[in-house]
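Shown here is one chain on its own, the form predicted alone, set out as structure tokens.
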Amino acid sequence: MITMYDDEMAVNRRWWDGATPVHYRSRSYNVDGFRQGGTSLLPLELGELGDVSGRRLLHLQCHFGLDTLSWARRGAEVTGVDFSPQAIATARRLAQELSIPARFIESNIYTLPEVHHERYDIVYTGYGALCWLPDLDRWAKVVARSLRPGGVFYVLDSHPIMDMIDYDVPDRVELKLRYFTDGEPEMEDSPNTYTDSDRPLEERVTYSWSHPLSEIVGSLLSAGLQLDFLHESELGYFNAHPLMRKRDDGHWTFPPGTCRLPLTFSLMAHLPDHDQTVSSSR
């Protein structure tokens, strides 16, 4: 089925195919450190999602699988999904190399229910994922469809306010005045990825979409999930401005007295159990 923005997502898929080997070799992803037993997960998500041992976890937009495999090392039974063939192939090789049990599925998020029908205890989406999705209502329906009754969804991503920070003003924090958008994608043409790059990319163009918090929360509620919490944090996950500094725990923050804006948000919601829904409606 042809839908709006399929062409833009196809462009993005080609970009991710080209970016995967660059990311795999980059200092930012630190695959060598992961090989030695490290984790790609940060304290914020580890503390909020908690113990995942013995639980079935579906990771949407998993890229080449570092976060997926990190959850596996913490005892989850993991499945990662991504639309990039190169990313999925790399994830499978890494899992096999390190003997980490994991399954990886190549699929566009929107068409996942057509090829995969299992349900999970946890559906997880990590940093830097939602901006690549044009339609959050369709996304939220896939999330709900992938959860067992009583299962939880957890997402940790850039706060929409952080996306307004102007990186090109190095000595102070200024915001671009565009919290609300018209839903049209923003095109970027760059020879580099968001990591340290060792060579220019052949595919330079990407498309991304901005989503206010109300749209993110509303899409999940409309899909039938119930909100457990919505948190905002001053802890970031990458260098979004020249004034930011990296902490020892891997998070990025502004120095004290410089700026106090939310850099990330985290959300947990659950798919109600049928028996609980019936009981609460009486």
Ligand SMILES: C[S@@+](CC[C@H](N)C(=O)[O-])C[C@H]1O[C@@H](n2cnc3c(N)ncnc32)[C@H](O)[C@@H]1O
Contents of the next structure:
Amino acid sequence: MITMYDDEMAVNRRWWDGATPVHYRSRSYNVDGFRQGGTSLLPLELGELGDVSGRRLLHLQCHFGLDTLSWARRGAEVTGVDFSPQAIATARRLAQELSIPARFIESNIYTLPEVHHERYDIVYTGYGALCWLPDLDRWAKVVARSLRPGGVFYVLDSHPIMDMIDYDVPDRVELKLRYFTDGEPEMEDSPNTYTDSDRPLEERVTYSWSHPLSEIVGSLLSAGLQLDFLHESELGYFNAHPLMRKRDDGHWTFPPGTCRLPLTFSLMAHLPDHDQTVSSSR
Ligand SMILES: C[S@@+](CC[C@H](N)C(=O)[O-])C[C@H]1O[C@@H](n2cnc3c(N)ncnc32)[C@H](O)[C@@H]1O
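Form predicted alone already given; the form predicted together with this ligand follows:
Every chain and every other molecule in the complex is listed next, the one we just looked at coming first.
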């Protein structure tokens, strides 16, 4: 299906292909720690999503699969989806090397329903995902179509307030007075990715979209999901600003006295099971 931003997404896909091997070798992703039995998941999502054992979990925008495989290590039956061939090939190699049962599908999120028709107990989306999606209404429909009735959707990602931080100001936290972007993408041209690597990337350009919280929640409600909770947290997941500090539990946060902004939002919603509703109201 052709959309308004197919060209921008094609540019992004090339960027993710180039970034994948750099991320794979980076300290921040710590693949060696994962090989030794570690998890890439942080306390926030582990606490909020809870026990996944024996449940069929679909991970949208899985990158090279560390989070997907971490859920598998906690007993979920996992399938990861990503549009980067490099990311999917790396995820499959890692799963095979570590003998972790997992399935990985190469697909744009928007075209997933054309190639994959299964329904899941849990659909999961982790940090750093929504900013790559131009159209949340279409995304939410894909989420709803991927859930079995009664199934649960859980997402946690950067809070849109984080898109307002002026990252050119390193010694204090300053906000650009721009929360609403009317769906316009932001083009970035940079030789670096967000990990600690000093290896410059060949593909430098990306397009990203900032989504207000109301757009994220509204798109899911319009697709027929029912909200279970929406949380805002001061815990972040990467070193976004020089003032941020890493806590012992892996989360990044601003030290006391610097600023008190939400860095992450997390949301749980479910697809109503109408049979259940009818029988319980009888
Ligand atoms: C930052 S990663 C998020 C995964 C995970 N939290 C992590 O840090 O490894 C973002 C992923 O989204 C994928 N992506 C971006 N746009 C996509 C799209 N339209 N369809 C499928 N995958 C997409 C990229 O290839 C990348 O692997």
